[in-house]
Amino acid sequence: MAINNAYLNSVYEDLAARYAEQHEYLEAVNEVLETLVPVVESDPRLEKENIIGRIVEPERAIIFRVPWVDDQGKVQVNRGYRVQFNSAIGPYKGGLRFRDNVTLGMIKFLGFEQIFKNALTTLPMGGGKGGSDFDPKGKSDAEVMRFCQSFMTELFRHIGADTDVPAGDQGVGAREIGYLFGQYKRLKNEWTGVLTGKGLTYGGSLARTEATGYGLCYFTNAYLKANGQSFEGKKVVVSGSGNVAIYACQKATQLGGKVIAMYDSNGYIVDENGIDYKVMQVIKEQKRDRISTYVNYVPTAKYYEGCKGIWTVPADIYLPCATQNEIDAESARAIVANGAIGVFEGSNMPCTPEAISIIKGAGLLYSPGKASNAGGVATSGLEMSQNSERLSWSFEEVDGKLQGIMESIYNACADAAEKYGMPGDIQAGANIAGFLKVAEAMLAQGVC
């Protein structure tokens, strides 16, 4: 789709030229690029700079084999990226996945996301993201420490507590980045705060686990208490069943907010009386199960084959804290169908643009993930500055911090869409007011 916007226009389709086959990655641009028409027509440095040309492309980008030996003795070889996308604010700063599909593109995708949610945070944080398309699940623990060791062996000489600080994501959790850490601080002979989501013992902040989950929510109350609504005597449907999930399902209901339906891979729970979400710790977190198995706890609930269906139970307040796409046109007219009173996305790019439009266009409220699922790297920063202090803050610290952060994007989204003359249009919000932050700093910085 062709950009109102001639210099606008022509770094995308420059950007598609190269990359036709990074289809994620090239949405990503194209939906950030469409909202910034007015920005780019109201100050000529920005294409006199060719600042978009330069914002769109990752300063470096990291490709590596990685070998490693399973429990039968036999060498296998995964790829692994690190793309490092823009320091103008500060250290490269996003989480590594860990799964069979990942690929460049979707590492591009999410690391050029990362550059808007950083900034949006107020924390000195650029933008990065990682991964490999190694699965864990299935995986022994031996097995995923001798994988973690590889990966990091080539990681660690790229990365830095002041140069690129990652994290968790999809497939790596509190095991993956323990084995991470360990293997940098032996082959640096050095302990600083170079990831992030590491364990209590040895440096993790307390309230990271449930960040995402509780800033998305805390974000969500803010847009809802601006348009006069509140998840009190709400229904709530959350996609997932992670951490984000499982958090988000946890903060809705302590706000007020009644959770009836949720899921994971294989299919979806639905309760009318609310999903317990310390079943789906016990569940998810204890004994690493199927969502299928709740019922077992819970009688009342219902078990649906398969993932699509959960768009179709009515709810008030949707949440999607699964994964990118998840909500497509179909899903979204169902949605819309339901009387909601909006979409708030828990992780990255969750609707596709034809979902956005239809809910957009339908009048409800909706949030980009850029937006409201920042309360995890938000709290990862705040991490870093534990490090770097040499000190631990209480989870009400932490938590107070979070609400704070989640609150203070939400306004600046909504300022920057009333200043460029589309008010209430959170998303275009989101993408300007992280873009004239970073914008500025590469402005300051002269050619680099």
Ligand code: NDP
The other form holds:
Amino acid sequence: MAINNAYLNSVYEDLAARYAEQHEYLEAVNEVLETLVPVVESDPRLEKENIIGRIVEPERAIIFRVPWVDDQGKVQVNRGYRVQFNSAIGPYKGGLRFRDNVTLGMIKFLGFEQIFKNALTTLPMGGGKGGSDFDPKGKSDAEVMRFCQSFMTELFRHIGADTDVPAGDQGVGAREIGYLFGQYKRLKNEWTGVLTGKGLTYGGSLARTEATGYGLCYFTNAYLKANGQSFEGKKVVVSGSGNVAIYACQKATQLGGKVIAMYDSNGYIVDENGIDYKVMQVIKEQKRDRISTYVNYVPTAKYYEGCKGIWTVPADIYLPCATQNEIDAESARAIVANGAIGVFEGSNMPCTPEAISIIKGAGLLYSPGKASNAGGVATSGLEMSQNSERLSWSFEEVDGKLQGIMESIYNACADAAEKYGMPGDIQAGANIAGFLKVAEAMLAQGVC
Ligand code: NDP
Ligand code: 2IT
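Please give the other form, namely the form predicted in complex with this ligand, since only the form predicted on its own has been shown so far.
Next comes the full complex, and the chain you just saw is listed first.
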């Protein structure tokens, strides 16, 4: 659908013609530009200085070959990416995704989202993202290590504690960050906080592992509270069973909710007694196994093959925490039919544009990932601060700061929505509040 402003529409149409195959990137750009109409109309500098035309193009995109040797002695080749999207407010910052479906267009969508998310945290971080079409699933530790060493052997020349600070995302957890950090240190002969999500023995921050899932629940709690609701006694569906999902499950439970369903890419489990995040930690973090094995630990749970059915499980609160476009129009209709209170995004862009319209159109609460999942990168920012001052803060200190940041992000989104005439629209508020900070910095820095 055309964007209701000639300038915004022409920027979008130009991108759509140029990058037709990068559909996730175009989806992410369209979603932001649609909500910026009142902002562009109220500030002529944005068009005059072509801020929109500049912000949608990455400052730099690096694509490289990643050769590595598998356990059979065969040479494998993957593609590596780092998109350094915007450095107006701080060094590029954002995760690395290792999954077989990774493309340049996917990394560009994630990097673009990261610009606004990082701005919302109030910490000085620009936007970036990277990754590879290498999937650690089913690989041995030695294969993952050789891959990570090869990946970093190229990436190291482009990053640095004050230049670009990668972290984890899908397929990149503590193990991968460890191997990447070891290789960076060896190549540079320098110990710096060049990656976040590090282990606690070498500069990692307490609460970073939990941060995205906890942050999602802190944000959701603030949003629910503003609408006279809470997690107390509510049924919750959490999609995914990785880093974000596991700690969303823990925190939602601590806040009084009951998580009754979760999935991985093969299928979903349902347990009306509440899912035990500790069992999920054992299955996913220790054994790297499939969610179907949950029923062996907890016999009251049931396993269903395939993912889509999870959205038909009746619940009050839906927390998508797996991947992009996991909620389509049909799933959104099921959520609405279930009488849900709202959908609060833990993953990046989990709802298709049609799904968002259906959810918002039915009057449900809706928060976009760039606001509600910002706790991960915010805590990465806190890890950078601790590395710079050569100190480690306690779990309580980091967790307390995280909670404060998530509440302030909710307030910033609500305030921006109100100010631009869309009260209660947290989606528009997130885009506008994130955009304004970056745009002001770009205007101040001239044409660059
Ligand atoms: P993980 O790799 O730890 O977990 C990903 C989970 O999603 C796994 O359970 C995986 O299943 C599932 N999944 C992936 N693709 C699909 C699919 N197509 N259909 C169904 N399930 C799928 O990643 P994270 O938990 O770190 O990331 C989850 C989401 O949160 C991503 O969108 C990420 O960008 C976002 N995010 C992550 C942050 C972080 O700090 N880690 C911060 C902010 C956002 P399987 O095991 O079968 O692959
Ligand atoms: O999408 C995200 O915000 C992340 N994967 C976390 C990025 C980070 O730098 O901690």
